[in-house]
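One chain comes next, on its own, written as structure tokens: the form predicted on its own.
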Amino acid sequence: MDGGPDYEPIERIAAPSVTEFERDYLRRGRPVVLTGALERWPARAWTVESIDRRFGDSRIAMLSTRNGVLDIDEDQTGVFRPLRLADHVAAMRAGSCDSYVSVPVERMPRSFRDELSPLPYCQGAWHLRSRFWLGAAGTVTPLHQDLPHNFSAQLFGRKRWLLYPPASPVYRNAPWSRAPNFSGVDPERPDLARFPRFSSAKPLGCVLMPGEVLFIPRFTWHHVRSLDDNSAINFWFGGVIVRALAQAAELFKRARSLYPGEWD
């Protein structure tokens, strides 16, 4: 369908009750694509043009990309730089985009936030953080993992996701590196001479369509490619221990000057 690596399709289901989701997916650490969960979101009607028209004057920190890939590796942490949202959109239209909107939702205008709703599956979580994403077709987030659980809600456009279980042989970067939660492996073009054990890593995957929500269990490795100009809202969530660990991780990043520009 999308010409990417082979993968086992992630299960797709109509949005279940909270009880069913917790029993069948959250507690079992099973990824799942939920359909029909965003029907009441006014933000589902957004387009690149309407975002530009309504919120283009917002000045926010954006992640830098190099040749469409987030500029993150073992020696280089992500770099945020201030940019008007309208300038990012103009670069998307011109085919010269070297940035990826990744901004906490609380930093966006109130009128923006009013058109979103927390997903019922993570309401009331001790730890809950949400981001707005807007990127050009071809933008890639390298293989990495996150401490909390994650929902990614696709507003428009498509993304291809590749997911690997936490214990997969993905050659995590060294703990003392600039990006310790990232892998050196490119799943789309793996260097098996350098990373031979990756040949046994078997991904789950999907092309996430507009209006769908992907659940990514904590510590699951994931690689993401934008197939179209697209936008998403994600929700990282967890319990009291995750909240404490996330706060400690933020202090660590600040102390080591990781992700410069994010804390300005």
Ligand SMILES: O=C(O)CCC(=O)C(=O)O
The other form holds:
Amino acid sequence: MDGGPDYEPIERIAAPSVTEFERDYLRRGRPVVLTGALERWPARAWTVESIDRRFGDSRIAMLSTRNGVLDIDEDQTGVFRPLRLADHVAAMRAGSCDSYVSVPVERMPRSFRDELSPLPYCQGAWHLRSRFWLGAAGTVTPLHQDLPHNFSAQLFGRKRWLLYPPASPVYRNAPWSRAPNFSGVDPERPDLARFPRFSSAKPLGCVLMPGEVLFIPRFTWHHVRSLDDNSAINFWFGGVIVRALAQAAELFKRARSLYPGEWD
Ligand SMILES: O=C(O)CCC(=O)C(=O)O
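To test you: the structure above is the form predicted on its own. What is the structure of the form predicted in complex with this ligand?
Every component of the complex follows; first up is the chain already shown.
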């Protein structure tokens, strides 16, 4: 497939109506890749160069990476460090990148936000949070799960996604660890002596192409590898209960000093 673990390909369809999406995918918790959903976004024309030229002066809290992998495990929460976007791009070009842009869209300038809009499937949701992602080829987000549903809209470059259903044997980190929604397993090189039941986990997957949108149902475990220098916008969304739980989760993270630098 793409040199990574084998997976069953995620269904790819032309963007359906909201009713069809809710009936066939949202309610069934079924992942899907949507094509043709971003045609009206001026942001689809962005490149690393145009982002650098237009927004390079923005100072952004970025996630630290080590050898391309987000620096997060049982003992280590994600760390955000402030950096100029232009300096991140320069490091991407030089092949010496040790950061990953994952910033709430509302912290970006108005002219940035005006060039994208929530997808019709999540517009008006009680809980709606959106992030801008910009990373170098080889950047990896380790296996984890999130409470809300999610859309990831790929602007340029490609990412390889591996998805495991919520009940998969992925050995979640302990609730009192520094990364309770992450797994100890690296799906690209699983240590089956330590995590034997992972051998029965069956991933779905895709290489998400520019202009495509991946729907990741809530609690689905996901592992993401950037295959190229790339950028995406994601939307986490849910109802009123998810909104209350997400607010509680943020208070918990602040109280435990998880993700330092993110809350400044
Ligand atoms: O794109 C990535 O590297 C990670 C994205 C992610 O984990 C998410 O959208 O929930």
